[in-house]
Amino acid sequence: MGILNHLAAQLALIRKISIRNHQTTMSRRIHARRTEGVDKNVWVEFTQLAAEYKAVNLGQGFPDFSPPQFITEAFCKAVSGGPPMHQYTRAFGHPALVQSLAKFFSRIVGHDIDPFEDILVTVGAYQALFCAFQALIDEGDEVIIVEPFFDCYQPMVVMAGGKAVYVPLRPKEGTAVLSSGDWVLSAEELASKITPHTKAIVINTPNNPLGKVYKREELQMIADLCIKHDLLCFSDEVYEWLTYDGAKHVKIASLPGMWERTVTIGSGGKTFSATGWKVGWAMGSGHILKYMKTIHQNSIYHCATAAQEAVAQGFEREHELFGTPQSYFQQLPAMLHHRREKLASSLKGVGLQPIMPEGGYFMITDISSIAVDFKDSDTKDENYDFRFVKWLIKEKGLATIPVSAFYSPEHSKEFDKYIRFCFVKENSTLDAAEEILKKWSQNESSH
């Protein structure tokens, strides 16, 4: 029996090797061509690296504190609310949620929003963006993306068959650049990129990673070009409630002539500090949204019912408290203002110059004054900020994100002397990061 068992094991091993060899020698191309050139993802790479080195993580943009009690209670109530909360709801958005969103945002955009025509609820803002590009961008269409940009825009354009065209925000010349408001968009440069093939302009305000909040006149310049050239505008506004130092978020869809051509992207996760719930939405004229609904119904079809119900209750509460000190939309930016100041102080304390963000989760800082001896030859061909961030994770135990990841290849080298920190963290996390920075600074000064 021993010999037979041994022979059986050997035959099984030979069979496994044969199958594996057969798989590796298949000549058929397995992948679809739309996946080519879009396989790298900065979040996957640096999240894995931060976990591997157990780094203090100021890289990925999510709070490490709990959502407000009222929204978690709403979620618990929804989950215990009987059979309907555990079954499918309306495919294009839970009725309670689209009605809450329509009521809340109608007064902000100055337009009566139809809850069942003008809103599509999605699996996070990410899917809202995907639906927009898939539904509205065709083979050969050009899409102007304002840099720096959230990194998924470009692959989504490519997968839709479009061509991404880039226009960067640039620091004002001749002045000290201390705020994200000092980064501006050239009207001439933007206009020069428009061709007969241009279909849409993509903006992100408040901007990730810069924190820029577009002023009304800046948005009006973009709106004028959209109207003149009959373009769509995709406006990613997931950080709309997080503004500081008196900066005011303005929706480009609220400007004259823009509701009919704008897709506004929002996020329940960013709004209520519950990013893992993955509740987002697209808002715009029904004659645009209907095409996005076609993509949604043939891919995701439906989003989690209980999470939508909870976000709906959150917006009902905020509708009643809007503009008062009890509003979470007042309390969250006030809390984050202090954490923004705390991180800025830590960076200045070690000789770095942060660019103070007017909005959002993030702060970038210039690292060009720091001399680092990179010993990792594997990274020698990468941008400076990529090498710096990897060194910071491996050698110092602090995780951040390279800012050139938010730029196109043609412009990334111009902006590879900045790294991005997330300050939407517990004070203990920010304290741990400050200790790392202090020790590093002390070691540098003793050399």
The other form holds:
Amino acid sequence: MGILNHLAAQLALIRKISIRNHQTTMSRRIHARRTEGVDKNVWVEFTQLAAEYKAVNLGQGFPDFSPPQFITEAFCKAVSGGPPMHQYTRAFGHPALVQSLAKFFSRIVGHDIDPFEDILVTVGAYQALFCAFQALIDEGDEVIIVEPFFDCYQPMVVMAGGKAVYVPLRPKEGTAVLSSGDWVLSAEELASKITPHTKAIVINTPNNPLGKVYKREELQMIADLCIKHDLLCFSDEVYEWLTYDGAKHVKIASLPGMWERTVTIGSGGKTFSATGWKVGWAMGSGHILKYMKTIHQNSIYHCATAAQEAVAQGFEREHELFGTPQSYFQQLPAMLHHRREKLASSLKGVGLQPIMPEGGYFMITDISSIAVDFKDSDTKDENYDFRFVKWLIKEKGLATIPVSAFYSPEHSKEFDKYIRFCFVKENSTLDAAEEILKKWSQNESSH
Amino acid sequence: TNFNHKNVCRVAFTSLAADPSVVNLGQGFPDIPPPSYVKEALAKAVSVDRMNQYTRGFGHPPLVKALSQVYGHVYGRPIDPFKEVLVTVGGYGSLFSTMQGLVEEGDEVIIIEPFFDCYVPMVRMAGAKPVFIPLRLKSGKKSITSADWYLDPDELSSKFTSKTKAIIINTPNNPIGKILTRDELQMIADLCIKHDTLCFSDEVYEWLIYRGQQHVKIATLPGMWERTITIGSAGKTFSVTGWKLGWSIGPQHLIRHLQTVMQNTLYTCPTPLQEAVAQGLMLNMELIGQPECYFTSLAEELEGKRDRMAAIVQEAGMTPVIPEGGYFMLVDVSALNQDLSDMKTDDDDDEAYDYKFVKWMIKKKKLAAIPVTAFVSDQSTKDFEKYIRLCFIKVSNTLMLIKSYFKQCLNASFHTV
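Given the form predicted on its own above, produce the structure of the same protein in the form predicted in complex with the partner chain.
Complete assembly follows, chain above in first position.
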């Protein structure tokens, strides 16, 4: 009995101490519920892993070569400009930038774009997407997302209180699937997903990760449905200048009836190979953009001045050189065309079948022909491609991204045999990747 | 998007004052040059390939490490650069990440008036209800400083309810320039602990402290680290508001929710700018205690400008409120007794005096300032409508220009014009 009393006294003491310690931490739920379910992030996870294992990094989408000299010079010039270059500029976009964007894109969209009404400059295309979802999607709204999709669309829909509805691009039946052009959207399947709650459809062309460049007829099919059902269209076109094999990038906003219902998103980072500058924009009819401006002014308010000045100068230069061989918008896709070929042949050389992208930064390849014993019980509940990519980083020192990360939970198991490579890299990086693949293939064949 | 209210006024005034013939004393940004080493660091960063591409989402490693060192020193505690720091797009972005991460529908958030005007729309955007408590002016004083405003303890205590999620404090305060004393912070801390609430401490002007004053971080008071997010700004620290970099510092169990917001809103901040700020911080870390340290030398420079602005205002027949910190000054315009009857607009007969005064100043005198009632709720309008806000982080020439404008326009025979 004495022992029990003694123990009870000890427990009471321990409980008192722990209560005293917890008095200074909050006992109620701290976080806002909108952060629930959106806390996992594939980039955070895989970037860390690639760094840890010092892998040859064909994973995250950024160039490992330098931006063109004219753009870095423009930035330095801005930095040595007067004090105004280092202070707040116009909140919705530095005047020089919105004016050069309006001038440049009016020609392409076929619509007179008002620099002050129809454009919002944001911290990367990422923030433009955030503003679009926050401003235009409400609780209960449905948003159609075409899969595979850049992964942030889904959590952004969720954070806005909306519901994501997915429709996948599917490989065409019957033919060998060799190009991103062989993945198509079924008009019937898309139409069947539209309900009275549907507010918007999100498209990404050129597409990440597949590389598909939507043809005019495909965009017309989507446009017809948007007009028929009075939907908004969010068109993520960050890779707009990167098309190969003569594929043409078409802006859905340029189709009849679409300017008034489309938000087109672009990226200075992808345009000028300077992803770390985080200058992006949304373009669209002022009556839609004004709501996005409200979100912007209550979340970020201003974007960095000098970076915007530099991107403005970049567009001025490209406006002069448009269509000529000196244009960066000609030179970059020409250079990347070769990198694309190089990576494809490395993959084919070891028996893998890549899907040739018509545009963008990325190439996906089917890995189902490779047999791997993962030996890794930690990851056994994860999708096959997630396990494969982690194994590839740890065992072979090559970093890629699992493609099922770009699919909805309901479809991810259907598409878990693909991995994504970024080929916007120096030749030396692609050579190093080829070495790894060759060695690996030799090891396999010697068994 | 119906939460936006007075915020639109500051934005509207900005466009009114954007007329190049108007001398803008309103918007809070320097026209002094930033220190040359930060500009050099930025130009240098852009010449390094890797610095032009994405960096770590929650903050560029050199920057979060520099912040951890500088603030570890200031707080007197180790700060984990990866778990207890988040880099954001300005102090503004930190406020947004904090509200979105920690505040929601059903919550109440206490805001001390006058307040930086974005707090209210941000609280509303998070679905919560703002609860206001005004700073009150001690009566009977002739010459006024920001220290003459105080928080009534009983009044403050009455604002805390079971729904209170957080209190926002801003010290040094924009627009008054008040620095909350240790006793005042302790009073707030006691209430936070008693009612188990969070504290969001906006300390973007933390280095702009004038002689005889001390900036105290509420997060250093007992029991407060665990429940406080402290916000800082590179723009205000290095006179580079156009760089739009800021940070939130706090315990991991709070910062991780801000990080979730970050990864779903803009993912990462610009790399070369973060690299340059990191270098600026490390350079000044070495210089702490020495006269060249920008953390103290900027405040010394601004104190002179503060005093010059105060003299200019007095000569013009108005009454300055001498700020203990920050780079704004409240100016009492009531002594001018300016007749504003022709500024009445049809739709807003009730418009506060300071709004009418500023509109008149812009229209008739080509001078812009910010009306201080833009920083208060409707119930406090009457207490603040005789003040306008001026900004004194300006080069000598600008101050001289202001002096001559005031001489020309705002003198005793003014209301006959």
